[in-house]
Amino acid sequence: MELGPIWRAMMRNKTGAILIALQIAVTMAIMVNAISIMQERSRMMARPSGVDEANIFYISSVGFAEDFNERVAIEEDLNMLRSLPGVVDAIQTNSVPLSDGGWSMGLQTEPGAEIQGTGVAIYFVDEHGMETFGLELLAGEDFSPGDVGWRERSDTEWPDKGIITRAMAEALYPDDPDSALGSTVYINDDEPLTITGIMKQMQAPWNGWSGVERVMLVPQHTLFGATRYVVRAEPGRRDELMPQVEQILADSNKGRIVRNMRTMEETRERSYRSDGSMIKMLTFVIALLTLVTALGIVGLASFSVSRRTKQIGTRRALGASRSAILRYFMTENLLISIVGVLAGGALAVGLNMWMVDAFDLTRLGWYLVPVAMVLLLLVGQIAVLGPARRAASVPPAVATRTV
């Protein structure tokens, strides 16, 4: 079948064809960029936090009684928690990964207020921190009991030791991250701190932060009024231990409130809830746009068949087969769809370039545009199949009708 006659016939009534091609182009541009955003969000949601999420839960304690001694309560609680059957280890800390609330500071390799520091998330832990979180120490040594101090809200001085993640070491010493071990960095502009260990990975409390894997552990208990205990259970015993821990803490000291017990898995779900909702919304938008585009193709093809019924009958009377009529309409729609996906490919790339600059998104994967082209061409051919089959079923006798 010659494409020239089909194209010229289509251009004589080109308004509908142009509208469908534009609809395909817009659908493709939105589809490709929406899928790219969904992929980026999915990768972000799948990032490991570095801790033993499946077996960790945490709970908060807030004292209210006049005779409540926070330091004594922390010491007694930790001894009790660590002695429970099924508990691997437990600590008191200020935050946990993905909890959306924590402490951050700037570290710099040279002292001075004029030097720009590198942001790092701070977790206050004791010598049980690595074991409780299930972290992997790549180099150096863990904290010892003698390293651990006590920090009140008004304190501004920092301990002289810290353990950082590999990502933080790379940020501080991009040319030689291994040299971070044993080096002296500065916090609060000029307060020295020695890096005594480098751990493999741990995430900050804020999932949207660009430095989400820049983390430092410091050896301090906190006396901030509210205490958070993190408990790591033996595999399979987390759910069994959670109500026990809550009840024991509540019964052991009536001068406080025990609340906000959550698992790390629940924390991850809450942290990425908005991203999950966005993925669902974008999936719905893609499906809706694809459906609307398909219905538009069906409508245009049905209108074309109705308008050319007598012409189709004449061709049938002159010997055109059903398959020839079917191929005609399928080819006509294929030409419209090709124009649409080519324009859509250019529009998708342009839109992505703008979003990369405006919103710091990742660039399109090289395969997204060709895959979307094939998908929309296939959708177009499936959508036009029904009207094309109706056209092919027009009998030759229609050509003899005067009305």
Partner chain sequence: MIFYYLKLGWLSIRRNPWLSALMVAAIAVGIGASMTTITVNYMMGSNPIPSKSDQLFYVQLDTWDPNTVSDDPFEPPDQVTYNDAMALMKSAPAYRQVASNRSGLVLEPENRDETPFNVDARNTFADFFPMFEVPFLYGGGWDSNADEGMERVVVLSREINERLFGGENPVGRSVRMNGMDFRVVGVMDHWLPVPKFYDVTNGAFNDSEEVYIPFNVAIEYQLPRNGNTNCWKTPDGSGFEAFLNSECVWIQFWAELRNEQEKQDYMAFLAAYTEQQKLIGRFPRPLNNRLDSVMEWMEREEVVADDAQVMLGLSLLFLLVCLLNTIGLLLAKFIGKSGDIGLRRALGATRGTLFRQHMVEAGLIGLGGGIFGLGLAWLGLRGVEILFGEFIENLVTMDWLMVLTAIGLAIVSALLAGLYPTWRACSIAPAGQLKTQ
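We call the rigid core the largest set of C-alpha positions that still match within 1.5 Å between the two forms. Numbering follows the first chain given and starts at 1. This is a predicted model, so every value here is computed, not measured. First, how it differs from the form predicted in complex with the partner chain.
After superposing the rigid core, the Cα of Thr362 is displaced by 2 Å or more between these two forms. Positional change of Asn352 between these two forms reaches 2 Å or more at the C-alpha, relative to the superposed core.
For comparison with the form predicted on its own, please write out the form predicted in complex with the partner chain.
There are no partners or other molecules in what follows, just the one chain.
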């Protein structure tokens, strides 16, 4: 290969080469960081909520009439829902995973106001909670009907039992998570509560929370005026049940309104909408950027070919074959691109370091840099192919043309 002369000739006419190399470098910096952000987002989106998302939907009920008896309504509603054909189980609760609104408390292994508790998301459920959400109990036991009490909005007392996720057990007892089962923890600084069960996994309502896997189920019905029913349908029957449930609830009691009926799938979509959109936008940006860079290479290479027509003819006259000319331009582009991607690698890492600092993004995976390098080298080679072929088709007789 004639790397030396190609390089030296290029150094005599640096501007075009530098412009291309810079474009490739900046493109690579953007590309690598955009892909890194996309990876971060899709990792987040891939986390399971822990519940049977495909078959669950929920609906809110808000009482407004002065004579509305919430407790009676909840008991009647749950009986009705659980007896509907196609319903696996149903509960009344305060929130669901990914819904972005819920209740959190601090749990601590020792009592005392001066001790910092570990944050945990609370779901109020009854003995049907595990079955309705489709959760898996790893150890201990589920709630029994006798455990379940009623909670007014301003009550501050907590029940004496709770089921926590394995992740919460690990957070409370980092040295020996298994010891969580049966242990007493403290809520509200000094109110004791016994862990009666450990479940495999369930997410808190806030997907961006660092403690999203820390969850506790407590055995209480809530009387907060507004409530939420969660219904788990038999596979394939969710969509047929939804309008039915909405209709029955709306008709059964005129002192309340029902609203915001949603599937878990829709909730997931809404919860990650901005992340999903970010991924789509970045994909678009990368595609467009690659196109712009490729067009830039085509433009400058075409210009360089037409400027060097005479030279190409001379080379042909001196014995260069067509493929030698093709190779010349491909090699030239490869050299420029290599300089570009090397600079781009440094730029990408620098940009990432800054973004990690400024926006709490994750550090980029080291392999992204070589992958992007290869990708951009390939883009460069493909882009230059057209102009290089045009160069190869310059006839040798051009050498003897006087103008």
